[in-house]
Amino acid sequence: MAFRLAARQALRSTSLIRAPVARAAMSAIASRAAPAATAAVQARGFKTLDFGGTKEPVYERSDWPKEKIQEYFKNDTLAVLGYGPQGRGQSLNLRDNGLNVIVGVRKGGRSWNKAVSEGWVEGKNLFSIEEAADKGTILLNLLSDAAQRDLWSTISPYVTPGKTLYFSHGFAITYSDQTGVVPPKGVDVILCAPKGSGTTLRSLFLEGKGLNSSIAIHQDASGKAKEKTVALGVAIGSGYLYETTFKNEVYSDLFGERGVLMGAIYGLFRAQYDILRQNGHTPSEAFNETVEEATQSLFPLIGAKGMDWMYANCSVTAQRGALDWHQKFYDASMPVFKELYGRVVDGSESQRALDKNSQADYRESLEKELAEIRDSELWKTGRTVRQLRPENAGKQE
């Protein structure tokens, strides 16, 4: 796609064009605003904003400076159960914010060893899951969805009145008929779901930035569940917090991951690449036109400026083609998205995830699936193309 010179100059004037492009794009998308707009918003705290005609409350971290967070949680022990991507990112951010954090994982396992390597000390702030759940006043259940089901009988005796049970996914509560996770009365049950991986949450926190997160209340025993949730959301490294429900969070999450965010985009990449290859285009040309230009130029631009701006600043040939063809893709994909959303709502997708992730050989079968992707011509070509980026000169993947 041929962009006008003005468009390229506009891109260069933003942080998105500076190396590394991917990292800058992730930061821009995470903040959901251009830098100047972000600076203006960060002084507002709680605000009701207009999202395309719908008013929604938004919570911002300026209301919760580090000292206020420390005072608010001074009598609490935050027990992070699990040290996967979310458990790791959230616990490290909470620790850096000066809170009393402990981690609970299976002793001697991969996660335990990772936690030890990152400064968690056995008997001081690193314990078994049972010990951490017993000691914690706020239990951050950040185990995998399957592990939350499998270990609920282990954790539930420690979910006692006066405590808080925290999730970063609505899965276990929404699909309680499949997971068996039914919290007792007398505890706050809350959710803060970062809109990105725990790794991204951590890296943006270290840069002084923050991911957007969704918050929800399932059970408010204390009468202060929302206040507590907002404070925790800021403490784990969120920049902005939006209200949702446990059900809506997991429905949108499962739907989005299988759809545009991961499943659909890979399916589209494959289809376009294969058509180009079948019609005599070289691997490099097919990859550049399918993946490289999308991820390195257009997607960051859409994240920073919007689809309308991107369309307005491309060549008239590209502009006309995109406007004329987008409806065909919309019409073709709508039946698939309707089927997908129905399967999320009726529990088919959650049950499949639980069943597959619980299989004894899941890691081995997963590696075979990933190897098939990794060893395909499409992504072998991608590795070569990525090495040609200026910021990757001389580096090996």
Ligand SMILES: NC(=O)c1ccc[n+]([C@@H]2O[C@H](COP(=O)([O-])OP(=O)(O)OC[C@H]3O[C@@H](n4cnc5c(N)ncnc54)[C@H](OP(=O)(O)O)[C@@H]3O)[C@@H](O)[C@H]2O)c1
Contents of the next structure:
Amino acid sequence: MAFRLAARQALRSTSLIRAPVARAAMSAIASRAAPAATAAVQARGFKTLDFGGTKEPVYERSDWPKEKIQEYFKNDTLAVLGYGPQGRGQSLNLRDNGLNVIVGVRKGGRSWNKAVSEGWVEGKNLFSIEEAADKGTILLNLLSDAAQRDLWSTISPYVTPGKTLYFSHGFAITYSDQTGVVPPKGVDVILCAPKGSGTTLRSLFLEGKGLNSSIAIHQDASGKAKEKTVALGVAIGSGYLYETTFKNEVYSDLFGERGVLMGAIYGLFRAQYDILRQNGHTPSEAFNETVEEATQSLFPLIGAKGMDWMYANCSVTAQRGALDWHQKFYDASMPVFKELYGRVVDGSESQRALDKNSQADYRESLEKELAEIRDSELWKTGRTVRQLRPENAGKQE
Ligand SMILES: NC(=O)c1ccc[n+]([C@@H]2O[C@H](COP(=O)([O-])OP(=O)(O)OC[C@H]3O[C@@H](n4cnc5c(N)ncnc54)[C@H](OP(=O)(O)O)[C@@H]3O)[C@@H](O)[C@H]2O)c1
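Following the display of the form predicted alone, present the structure of the form predicted in complex with the ligand.
Below, the chain from earlier opens the complete complex, with every other chain and molecule after it.
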């Protein structure tokens, strides 16, 4: 399906324009922390925006310049527990923002070696999980969700009144009957969940951009949990922050990644590719009409200017087909999405993730499943097609 050249050119020359915003009165939280000199900046940071008819508060980076963040956390030690994609991205961004950051991981493991290779020094800012949890005033629990359950009895003795316990997922707290994670009173329990991988969080930060993150408060012992969460959300490199609850964060996250973000999209790709192949189309044709055009041409346009704009800039033949068929796909997928949401809410999905991901051979069995995808005709074809992109000429993946 051909995409109009004019539309491609328009996209290249058009930058995203923000909708005008209604500026809200400053929050009590913001005013508590704000020195008079920064009041004007504060008013720009917190605002209420209209999201398709529903008003929601959002917090932007402009409210928390680097110097203010450094001043706010000057007496804190931020202990990042875990050095997977999130632990890595968040700790490096916090370090580059000039904060006192230490990393806690199990000695000699994959994460330990990675942290050493990226400049963390044993005994200075790299410790065992227990040592880091002991030293930290703010504990950023960025272990895998299964490890958050398995290591809670190790970490919890260091989660003492006056400290802050931070998560990037509502999982451990929401499914506390499965994880056993129940923080004591006297501790702020907060969440900032970047909406993307830690690798993206890091690379966007280095480019001066930022991922969106959601924030939530589970326990506000200090009376300043919200303000602290916003400050931390900016400090880890978020672009803007929107509010949620621990429960809604984990429900929407588990639902979304099993659905459109990862599970459903692959199911759709596979089904369409297989039908084309069963009807005699070549692998390259099936791949181009299923994946390549989606990721290289159309999805970026949806991201830049919306579905309506993408439709509006396609041929009338393509428009007619899409407008006629989207409802059928909606109807077909609704029962599956309903089943999925039910399994997220009743704890079946979280229990499965905990059971599978805490098995001793979880990395090996994961690798086996990923190898099956990698070695399928669909994704082997993908590798060849990617090599044919002019910008990849002569490069190895
Ligand atoms: N990845 C994302 O896109 C994303 C986005 C937003 C939020 N989150 C949330 O952020 C948190 C961290 O996620 P992630 O993807 O960065 O983590 P991850 O890759 O799943 O794991 C992170 C760390 O857990 C450690 N770990 C695992 N099992 C352990 C054990 N038994 N003992 C000690 N350490 C253990 C790993 O250390 P070793 O290397 O030593 O095994 C690694 O440092 C999770 O709550 C996740 O839901 C993730």
